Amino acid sequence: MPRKVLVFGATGEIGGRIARLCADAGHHVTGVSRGVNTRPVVDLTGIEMLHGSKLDPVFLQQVCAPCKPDVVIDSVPSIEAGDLLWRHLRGAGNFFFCSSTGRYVPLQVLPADESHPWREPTPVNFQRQCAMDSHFLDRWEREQFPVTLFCPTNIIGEHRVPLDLWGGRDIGFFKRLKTHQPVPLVPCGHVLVQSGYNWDLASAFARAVDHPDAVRGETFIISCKRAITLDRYLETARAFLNSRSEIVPVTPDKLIETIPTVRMRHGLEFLLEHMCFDIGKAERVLGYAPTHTTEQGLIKALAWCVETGLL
């Protein structure tokens, strides 16, 4: 049954590929954006734009609330929108939010489902991304806020640059590879990584939608099926560039030392810790079905990067 859809960031990345997928399912969508993307990201048309902010207690009021929305999705969700969109935006049915698989680590077991334990800070998890998803499972428990969260794994694909071994996305690290200069790294190819592509990512909402009973007050982990260690991610890139360069070990006080912009310390500590989780849940539930491989997502990334010269 077509039901009517308000996507907040609808002219970026994942929120622009959740509203075209709802659209191309037969939805009645209604996108919201701060302003015109000037980037090229996904055709939009056919589908009904408005320009506000998620933040303007007036703008989702009178211009929002009038849409009668039964689903609101945002990608780019906080504490503050969130409670701002179910204020003003109660008579839907869903509200659907992006998280991050950055709140489960470390992972004490592998696969790691929506079971594994993630309340508690640890010195690597993405803290912040736990008490906004606490925040809202709890408004779930106590007063029946229908919110859906989407655990996503590291997202590759056309639109953004991928996930490089120095624990961050710095096409400096690709083009290294590309030009055949030394790569130092840290010893990090035993390590897993799973990869999910952004289309599929957006799939997972777009079939959500579908499902308005089955998924309030649940988590889905999404992501492709299985995972790959970091040894075969960097040959991968290496393969597809022809990449000659020689791969320099090194510590991670070296590394930074290297690399300038290697300045995050907590992303390089994130990339050696094992991501690897199943997705069953998702299958199960949305009928969720990853079309794309760490591989193969990784070389659309790259191969993306090439023709727009980032790479």
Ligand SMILES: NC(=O)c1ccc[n+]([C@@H]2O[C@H](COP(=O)([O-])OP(=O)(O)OC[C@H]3O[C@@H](n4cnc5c(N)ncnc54)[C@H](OP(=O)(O)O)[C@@H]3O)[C@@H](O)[C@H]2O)c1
Given for the second form:
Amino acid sequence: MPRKVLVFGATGEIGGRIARLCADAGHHVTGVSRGVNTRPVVDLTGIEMLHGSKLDPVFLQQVCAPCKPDVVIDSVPSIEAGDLLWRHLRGAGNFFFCSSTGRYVPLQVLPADESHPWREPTPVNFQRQCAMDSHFLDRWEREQFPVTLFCPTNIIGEHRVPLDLWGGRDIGFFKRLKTHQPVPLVPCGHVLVQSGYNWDLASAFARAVDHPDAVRGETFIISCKRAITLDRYLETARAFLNSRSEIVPVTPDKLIETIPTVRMRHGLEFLLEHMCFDIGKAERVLGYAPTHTTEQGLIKALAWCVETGLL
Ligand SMILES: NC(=O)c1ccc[n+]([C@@H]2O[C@H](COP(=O)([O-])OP(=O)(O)OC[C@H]3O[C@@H](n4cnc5c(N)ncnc54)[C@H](OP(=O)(O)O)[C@@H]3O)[C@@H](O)[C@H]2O)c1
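What's the form predicted together with this ligand like, now that we've got the form predicted alone?
Below: every chain and molecule of the assembly, starting with the one above.
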């Protein structure tokens, strides 16, 4: 059944793809952004765009509320924005917010599913995300705020430099590989990584629009089907770039000294955590069916970097 969907962040990497897929599925989609994003955007033909900030109550009340959405989606939520959306768009029966699997680390069980502990702070988890997710799920418990949380793993695909093995998204890492320069690396080949292809991740939100009653108060981990080792990830990049680079094992301190852009917190430390998730709940409840493996997503991302001259 066609539904009215209001997508905040519709010019973003995931938000744009959510808007596109919802429109292609026959829903009436309205996108919202401030109109300042300069990153590449997917084709939004046929999607009405509203320009304003989700943090502006007057904009929400006077411009967004008259759309009378059935579903409100925010690809980059915050507590403040989520509370404002709930206050001003109360008629909507579903609110879909994007979170992150970064809330679960360090993993105690592999593959981890939605029952994995996440509410307690750890030295490496995304505490801002945990605080936000707790806030919204508590509001669901207390006052039936009809929220659904989607937790993607690291995002991969066209329109973004892929994760590098320094724990960031530094095109310089892949440039070294492409030009056969030595690449300093903290030994990490055994660590597991699981990337979600951007269109696949967006498809989970679009599918959830068709399951309004089954998803309220629920969390869904979304990614590709299986984790791979960082060794395999690196070999995929090397093969695509025909790289003959020597890999030079270094300590974290030495890496930071050599590559000043490397960060420990939410960077290298996070890369060294296993990422290995079970997407079975999204498959069962939403019919989520990812089309790309981590390797295929990585090749799409690198091909895009080459095509656009970044690499
Ligand atoms: N990167 C990863 O590997 C990773 C992993 C797990 C989870 N995640 C999560 O995945 C999500 C990524 O979403 P995305 O790719 O769509 O983000 P994105 O590409 O950064 O896009 C952000 C969107 O939000 C809009 N926006 C920002 N502030 C706004 C405001 N105040 N009012 C209205 N619109 C606003 C932006 O447009 P304007 O600036 O023009 O307003 C843009 O359309 C994030 O929630 C992130 O935490 C990321």
